[in-house]
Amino acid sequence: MTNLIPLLPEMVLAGAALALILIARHVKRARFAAAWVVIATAAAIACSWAFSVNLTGPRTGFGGTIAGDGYAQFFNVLFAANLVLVTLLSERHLDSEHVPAAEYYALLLLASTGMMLAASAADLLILYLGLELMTLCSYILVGITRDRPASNEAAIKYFLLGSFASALFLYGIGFVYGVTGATDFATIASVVSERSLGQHPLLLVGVALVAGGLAFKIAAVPFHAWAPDAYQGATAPVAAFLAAGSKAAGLAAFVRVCMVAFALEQHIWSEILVGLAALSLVVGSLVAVSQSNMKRLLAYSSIAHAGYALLGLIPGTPDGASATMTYAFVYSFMTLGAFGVVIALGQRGEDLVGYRGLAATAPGTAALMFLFLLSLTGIPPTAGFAAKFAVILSAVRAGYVVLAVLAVLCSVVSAFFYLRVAVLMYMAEPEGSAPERVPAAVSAALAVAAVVTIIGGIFPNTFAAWTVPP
């Protein structure tokens, strides 16, 4: 029984998903399935909190391969919040796109289960299982609107590139196991220390391959090519789920692997992360300037934000890891908020032209979008500014001044394409009729995202106080 305690949140979500699949033929209304998801998510977090308070023994299970520590609980809460918000944002699209509700929500539950398992993993094989469960469900979610050619094409591209990244990750695990004889993080670190294997060439190859596999999950350059097509081809709620959840899961895996398993190879993976961060910042910021589709713009934005998030991890310090965790948390809400506005506007929200004069026809929606754009840019007093300041400061303190300057310059570039949307909303004449009334569920999700974005900016240490590096 002790082994199962760290896995209780994952078991609750997986059980809810299986129940939805079993009763799929009888689920005719999306709201019933959505309520099931929200209840299951709340139960999962309640179980996690209750046992974290009452458990006094070791917080690991299955021979130390599953961790139930504060780090895992932090990301469990984040993934649960993402799941609830995406569930609220999905109500309109399920009807308009004729998507089967039970299957759709079951996939969301299983993907979130994989994310939680990845954050809790203390073994490379368990980490692989968690990430693959997340990714396999994501492939299906991207292509779930089978009647749309763009969706089918995006799913195939995502699947092919994802298979290549999975192979890289498995090869990396193989090299690490071949050198150390272990796959659990604690043993890997112990063996490398005892045998002085820090400079072993095959181990270095393994570290590089594992980093490449994880870089795909966060859409870091040069493993980013899937993101723009997947975001554009998928429905907006699925794109929001990928942007927030998949990136947070990849960052959760990155932090634990680098800080625990490969702690003694810090000089190697730091250089790898410097390259990934610099390329992601430059490519994501510059290519986003030329985008006219809102989902593609947010896709390249997410690529750039992957670079910002990695800045905190590069120094290999607890403070830097905490900054990366905070960035993952804040980014999830502000990007869900931005996608939420796209969803609220319907089809017109997917093209920049649809934002012309939005402040005149829907001032509340325009104000929310402006808030999320400010946060994505990193302008105070928003949570995005506090998170971006923390990761850049950690890079400066570690001596990566040039990289920090590059990050600031890329922020200036990003201000152009983010605020271009604001200019269209507030300084252009409206075209067409006013947008449809925003559904109550979407409004609730936008309100939650806005509150987190504001609180994180006015009280910047609010979320940082919850971060507990592994």
Second form
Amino acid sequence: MTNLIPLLPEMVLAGAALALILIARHVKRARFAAAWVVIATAAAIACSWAFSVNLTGPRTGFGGTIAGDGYAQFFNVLFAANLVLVTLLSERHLDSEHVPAAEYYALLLLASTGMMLAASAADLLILYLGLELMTLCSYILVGITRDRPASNEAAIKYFLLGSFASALFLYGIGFVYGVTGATDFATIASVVSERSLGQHPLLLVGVALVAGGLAFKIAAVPFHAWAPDAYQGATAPVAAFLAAGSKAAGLAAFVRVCMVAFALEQHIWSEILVGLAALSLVVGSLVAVSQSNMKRLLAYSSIAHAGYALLGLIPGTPDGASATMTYAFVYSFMTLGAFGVVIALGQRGEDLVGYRGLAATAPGTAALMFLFLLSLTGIPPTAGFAAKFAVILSAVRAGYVVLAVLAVLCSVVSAFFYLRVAVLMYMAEPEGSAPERVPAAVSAALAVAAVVTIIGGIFPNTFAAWTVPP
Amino acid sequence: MTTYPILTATTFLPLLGAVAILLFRDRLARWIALATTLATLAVSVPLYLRFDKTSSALQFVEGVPWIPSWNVAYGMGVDGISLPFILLSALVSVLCVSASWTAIQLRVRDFYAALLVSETAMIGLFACTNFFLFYVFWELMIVPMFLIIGVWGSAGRVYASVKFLLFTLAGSLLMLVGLIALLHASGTLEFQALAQTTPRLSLERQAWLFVAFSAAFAVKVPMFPVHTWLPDAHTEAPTAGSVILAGILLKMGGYGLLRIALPILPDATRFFVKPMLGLSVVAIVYGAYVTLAQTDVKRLIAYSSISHMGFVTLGIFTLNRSGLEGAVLQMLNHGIVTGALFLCVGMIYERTHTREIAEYGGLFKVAPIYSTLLAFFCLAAVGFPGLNSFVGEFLIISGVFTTWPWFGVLAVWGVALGTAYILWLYSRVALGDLRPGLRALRLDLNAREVATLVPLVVLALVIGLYPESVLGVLRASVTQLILAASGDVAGRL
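Now show me the form predicted together with the partner chain; what you just gave was the form predicted alone.
Shown next: the complete complex, the earlier chain at its head.
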């Protein structure tokens, strides 16, 4: 019998999305659709937990292509939190930008379904389906403000580059299938070890292509070119959704593919990872220095953070994988927080100049932004520091001390541009009037992000204890 | 012996005060800050009274498991080297609150909250017993100082604060890599456990770790050639910021060398003795010459700090008793005396709004109390016998002469230059004819300001006349440190 239980969270979210599309014409208020999303997400997570506690049988479903393990659950929680926070953050933008609320939230739900599917996939094709579902919805979300040319341009760019990356990924799957005759992770691993195909050139090409496709999803250099344009063109909540969710989904896929399917090719993919991480760190940090648009700055910062997150995966150990998972978790919340402040400030939040003197006119918002910036820089006692500590420890354990030094030097560079915002907020004279009141939904999302950022810094074990390596 | 976690209380009381300040109005901020710092000082005094001077072991030890996956615990404890710095931090914080009473009028709550957070960072740094916590407090210190300089400083404050931040962050992130490498190599970050395991590492690995750590410590001390952030930061910071920088922040670097470099990496320390002594002497002599050329009072004292802190690192790397005891004592002395000089400058700046030496002159005629106190601290700064710095400098120089006489000769030249620039400063500011622009101002100190300076006068006299009050506390721990740094196995037990 086909075991559908591990798929329940995805099914709940997809069902909620379909129901929302059916009644889309009758949804007049964004608030209703938002509440629907929050309830659906809560239900999905409840399913995920309830069945994991009771279930004693096999943890795989759909003929072994879906894994309902602790690893998938960790990411399900992360994607659910991401979805709820973005839903809260979106409320104001939907009304001011004339975006049809039901379609918007249905796309968010479907994209999150894709993320969850990608995290629980135990088969390259299911992984491909999950990631494509996520990216296809993202293309539309980026372009959903139809009357803004920048948004359209961003969506087209994102779509063209994204299609190319998907093709790479699919091509890679083809090579792997050609060599091993399988697409599911366990069989690939066992075939490779039985026939000792570890050095087979076509398999290595396949691994490299798959890595390239995944690197696009997490916006790692040199597959990063879409991110700054897409983030800048999209509305701030969509940019936050991409920065947090899309990246976490890509990392979830990366970790499982590397650790399960290609465990024996560790030598080759750790070389690939070292290259991707080093390039992402350097390019992301250095280019961010010259940005004056906040969303673009956060886009380059997200590129640099992809580099930090990959550091954890280099040694190929469970500890390292759990460091990367923690990093993905913490990064999602701190970047959602930073985008949340951008959203809270409305139009003036988009440009760096808008932050001048913010500490005098809106001390609470400024303090929150300062907290998220410190966390992004990696200064204790914030969650960003604990996460960075863990991934650098992984790199040092794998013997890449030079890479660790490079990572901290990039942190110094990143301190320069993150804290430039702090300088503007605290040390510049205010310009214009005080920003308008922050909507309650946005405040709630900011509070959640701030609490996670602080707790993760003071008690680093809290989140690390939830991570279950694949 | 103790019934409550006294070190935790001392460390986190200011943080509670900072939270309290943010909850109330500006008007209350000063009083809450004063009450908090006084309470912290009161809580810390029993540390001195109940401290067992005969033991080199950690005292008032507290420990709670914290991050099991990295084998990191929340650990607090003091020995003879850290105790004096905790007390000095608590005292300096009180004085800073008092010194900012009227000087800070902008965003008062934020200022005092930042000040109290920095107090928690300072005390926590000296009270913790493992490297992870040390790093956390080290970094925690950067943030409030960055704000204090950048928000409440003078004209060039933004440049100074960003420079301060980038220099210290670059140093401390290299320390982070070293720390992580150390965790990887020995599986622990407890100072005492590290002192037993890491000396077994090869000299090459120790040397790399030493370079990573010294990068952080050298920036904070600051040693030549990474001192360039200091004149800007000191000069642009508000008075309280300068006092904390001079009084405590610079000592973090020296303390780091004593707590981490010497006992944990003894072979590398001995390997690097000559270059470190050389850099110290360069800092002493070069710092002194640059000081002579300054025309801005605060900048002058800032450069003199570089020269004075050169004596401290000189003393540390003699690795003998006289030098080490002198170095610790001199760190305290520098905190007291330079802190006091910055307080004096701040008090007069509040009235005249100029730091140019050329615009002062003849202050003694209109401000006798101020000028007398300034004279006292100037004498203390040049190492006048009977005052505190004399003892410290004497110990350091005699320590240097026993092993490295040529470095000693150069250091003595630095003392002579020090006398010159300080006394010349005093004569230009307080003696001579009264400058016409100063005649109309009410220049002499009020009771609050005198009360701010008196504790430092008392400390300078007590340490100068009865140095044993501090040296007695240090002795057992310094003995332990010398054993550890000499690579003696018994010293690590």
